[in-house]
Each structure stands twice: as C-alpha cells, then as structure tokens.
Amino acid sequence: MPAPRTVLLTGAAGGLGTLMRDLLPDYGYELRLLDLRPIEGAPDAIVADLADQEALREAVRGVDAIIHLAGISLEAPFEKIVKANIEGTYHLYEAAREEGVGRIVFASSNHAVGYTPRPRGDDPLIPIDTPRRPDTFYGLSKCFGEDLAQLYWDKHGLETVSVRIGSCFPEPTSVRMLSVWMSPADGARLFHAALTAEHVGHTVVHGSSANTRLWWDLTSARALGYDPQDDSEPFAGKLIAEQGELQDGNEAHAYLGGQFVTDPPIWPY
C-alpha cells in the first residue's frame, strides 16, 4: 500500500517512542504524538490518558495509521495492567474503528511467549505460531492485544501488524539481549514495512535485528518487506566478558522471557 502520510504515535515520550520520533520522519511520515506526559520540544503533542475516549477519538481523527506503543512496559499489579494495557488498547481500537483508520501497528512483546524455552545448539528457531506462554501480567496483556487485533480484523476489517518486540535499545545491555535485540534503525525499518505492506489482515511478526545469536524466526517480518541490516554480534565480546555466557542451570536463562520469568522488573509509576 502507499506509505501513510500522517501516523499517530502513542507512547511518544517513552524510550521506544523517543527513538521512533527521530527515525520515522526520514521515511516521509508526519507524526502526530500522544503520551500521558508532555514531550519536551514537542509543544503540539497531545497529552492524554488512554482512558480519555474523547481525546483518543480526536487524536486518531484524520490519521492514516497508528503505531501503538503506549502503556505499561514492565510488570505491574494486575489492576494497573488492565487499565493501561487492556482497557487502553481497547479504547484505541474503538477510536480507530469509529474514525475509519485502516491500520494499526501494535507493540506486542516477546513476553507474550516468554515461557517458551530458548533454542539451544541445533534447535530450530522459535516459529511465529509458537503457543503463547506469557511470563507476566504484562505479557498477558500483549496476548490480549494480539487477540483484540484479530477480532477487529475479522469483525471490522481493521488491519494490524502485531510486532513481538525483543529489546530495542541503541545497543544490547545483556548476553540474553544479544539474541532478541533490535537496533533502533531496524526498528524503524520494521515499522515502515508494517505500515506499507499490502493486505496484512492481522499479521504477527517477531521484532529483532538479524542477530548471529537469533532465537526466533523472522520469516513473517521479512514477508512484509523488512530487511534488517544490523547484528548484535559486535557487542558480544564485551558483554560476555562482563557477564559470562548463558547458563543452562539458570532459570532466567532458560526461557525467551529471561528475567521476566524469575524476577520481572516492576513499573515504577
């Protein structure tokens, strides 16, 4: 499909949102920014809660597509997860449906399948149709988001690409992350592919760079036109020297979700 001109970016003040604010305009997008917090240097950004359905309706009005990054991105009490990630995502989809937006790119997560054992040795890469095994309430909310996306495609014809993001940072910070890291540049490439591919219906893809130590299959992402250019391997020597190799007896190293399985980081707000 032709590249959308105007894209609503929710969660625009967050870590990933900040990276995409800088990178996506190079693909020709005019970004409309939304976050719960003001965004420094962006006086026109919309400051609104996902619970504010009237503000959401106004925010999505006239946009060509939505990249939905907003919500809680770590573990939190179930009640908080429900409000931000489950009810908030529902409100966004309803606003998009009411305003006739044709496509959403939904930030799902590796934690939707976090209890999937990591590949070892000659094991095959984790396929995109691996059973969902959330490792936290956070991961559970991403399973809900994927199901919501499927419902809105089947019932309303609203297309979604759900991107199970590994870890998108300027560089990997752990040995585990060497296998699921997505460089910011590759993140922008994947979001661009997700926004412009033809006839996606509801498509689920793994979101990472073409890492030497890759754990999961990128076939469905490549089918969108995604061509990752980066690899975490240049960072491997330093991280392994500092942290050691992954250990078979360490439960946090046994599963795709890593630390989220054993001692998940907690949302501070």
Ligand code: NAI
Second form
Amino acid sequence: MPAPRTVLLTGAAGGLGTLMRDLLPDYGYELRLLDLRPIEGAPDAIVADLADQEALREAVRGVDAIIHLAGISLEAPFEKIVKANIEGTYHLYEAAREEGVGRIVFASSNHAVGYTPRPRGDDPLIPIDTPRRPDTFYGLSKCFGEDLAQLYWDKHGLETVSVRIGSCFPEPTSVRMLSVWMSPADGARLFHAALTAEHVGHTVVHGSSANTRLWWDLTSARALGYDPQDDSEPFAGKLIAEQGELQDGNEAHAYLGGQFVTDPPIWPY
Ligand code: NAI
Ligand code: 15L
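What would you give as the form predicted in complex with the ligand, now that the form predicted on its own is on the page?
Now the full complex is given, and it begins with the chain already shown.
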C-alpha cells in the first residue's frame, strides 16, 4: 500500500484532534478535518455530525485513509453512546466502504479492557489479546468499534488499525497515567506507523509511550514500525509527591481503567 497522503481526521476539534492537527502535517499528510463543532482558524473544516450519512460520504470521497477520533470520549447515557459511537462509527465505515477508502485508524481505548487488573510487581505486561472487559458503556462502544473493524476487514477488505489509546495529553496528570501515557509526539509516530505499515488487515495495538512503569505490551504496535521515544518517568516524582503511590486497597487503583471503574468522568454535553 503506498503511503497515504490525504487523510480525513474526524474529531479534529477535540483534544487529540488538535494535537494531531499540529503534528501530522510534518509527516507529509494533507489533513481534511471533520467535527461536530467548528474549528477556529480552519474555515475549510467540515462541520458535520456522524449521523449525517450524506455529509460523511462526501467527506471521505477521495481520501487515502481516515483517522477516526470523533465521538463521545467519556462515559454517557447508553442512548447517547449508541448514537455517536456505535451508529456514528458504523456510518463512517459504510461511507468508507462505499467510497473505496482502504484504511482506517480507529481510536479505541484502554477502557475496552478497563476491568483488566493492573500488573503488580513481577506480573507480566497485559497482552494485546487480553479478554475484553469494558469498564463503561463508553468502553463497550470501543469493543463494538473494534469488532466492526474486524467485520469490514473480513467481509470488505477495508483495513483498520485499532489503537487502544492509554492517555494522550501533553503531560500525564495522575499516577495511573504514568503507566499508560502516550506523549503527543509518540501519538503522531504511532498514527503514522498505523497509516503506512503494509498488510495490517485488522490489527489491534496498545497506544502509549515507552513508559518505565508500563502496564501493557507494545509488541503489536512496534510490529507496525512504531518506535516510541518518550517516557513519563520525568513526571513521576512530582505526581507521586502530590498524589501518593497507587494503593492496594483502593478499587480505583486496581484496574487498567482506573477511575472509570468506580466513578467515571461524564460527557458534559
Ligand atoms: P474529545 O472529546 O476532546 O474530542 C472528541 C471530538 O469528537 C470532539 O471535538 C467532538 O465535538 C467530536 N464529536 C463528538 N460527537 C460527534 C459526532 N456525533 N459527530 C462528529 N463529531 C463528534 O476527545 P479526545 O480526547 O480528543 O479523544 C479523541 C478520540 O480518542 C475519542 O474517540 C476518544 O474516545 C479516543 N481516546 C482518547 C484518549 C485520550 O487520551 N485523549 C484515550 C483513549 C481513547
Ligand atoms: C479515554 O478513553 C478518554 O477518552 C480520555 O479522556 C482519558 O480519560 C483516557 O481514556 C484515560 O484513560 O486516561
């Protein structure tokens, strides 16, 4: 597959979308932007809801690949999750199939497997084929997205890399994040690898930097050519001094999904 150049970035107004709008052009991509919300300084961005099938079909026409970030990114009532993340992702895949787009990079999440106990001591890293254990309706919608991706590969030959993103923010802000943080620069490296690796079929990868306190296995991401350069460890001293170490008896510290297991942040809209 030749390296894709024109890439539709859905969710381009969001936190991760904003970071990637800055970073991905350096890899030679021409980005077409889409979001429910207008983007300041980007008058050409497509303002559309994932429910609008006509708009999606037009948006994907002629692109080489799609990075699909749009959707509800926190916990929400089931009905809202169904509309944005389940039906919305289905509409995007249908548009891509109809317009012959060859590859999608799907923003899955650690919360698809959020009830997986975090490794302690000498426990092995969480493998990529760990059983699904969603911690929220939000995590459940990411399980759906991964299965949809598998179906569209098996049935239609549309390739996907599903990236189970840990926490991609400019800096880690909690002790848990020290283990799952993906620096924005490593995020761009991983998306670039996912867009350019050959013959990915449907591949699921963990998305994080090469953190000293890593909880999960990065082998399938590295197999795409991803070579993470960052580590959260320089942030550890300050965060641990402020928040303390993760505690054995605390349920919010017991699982990969952290606080999503006990008290998930709620989508505000
Ligand atoms: P965000 O909430 O900042 O951005 C999501 C964007 O999607 C927003 O700009 C919103 O307007 C747009 N959107 C929501 N519903 C839409 C709809 N129906 N139609 C069109 N656009 C819609 O989230 P963030 O942090 O940028 O995450 C991006 C993606 O990556 C999300 O799918 C999230 O689930 C996933 N992810 C992010 C992680 C992170 O650390 N930032 C971790 C794991 C997964
Ligand atoms: C996610 O899936 C969320 O979209 C993001 O906002 C963070 O909460 C992240 O997971 C996390 O687990 O830190």
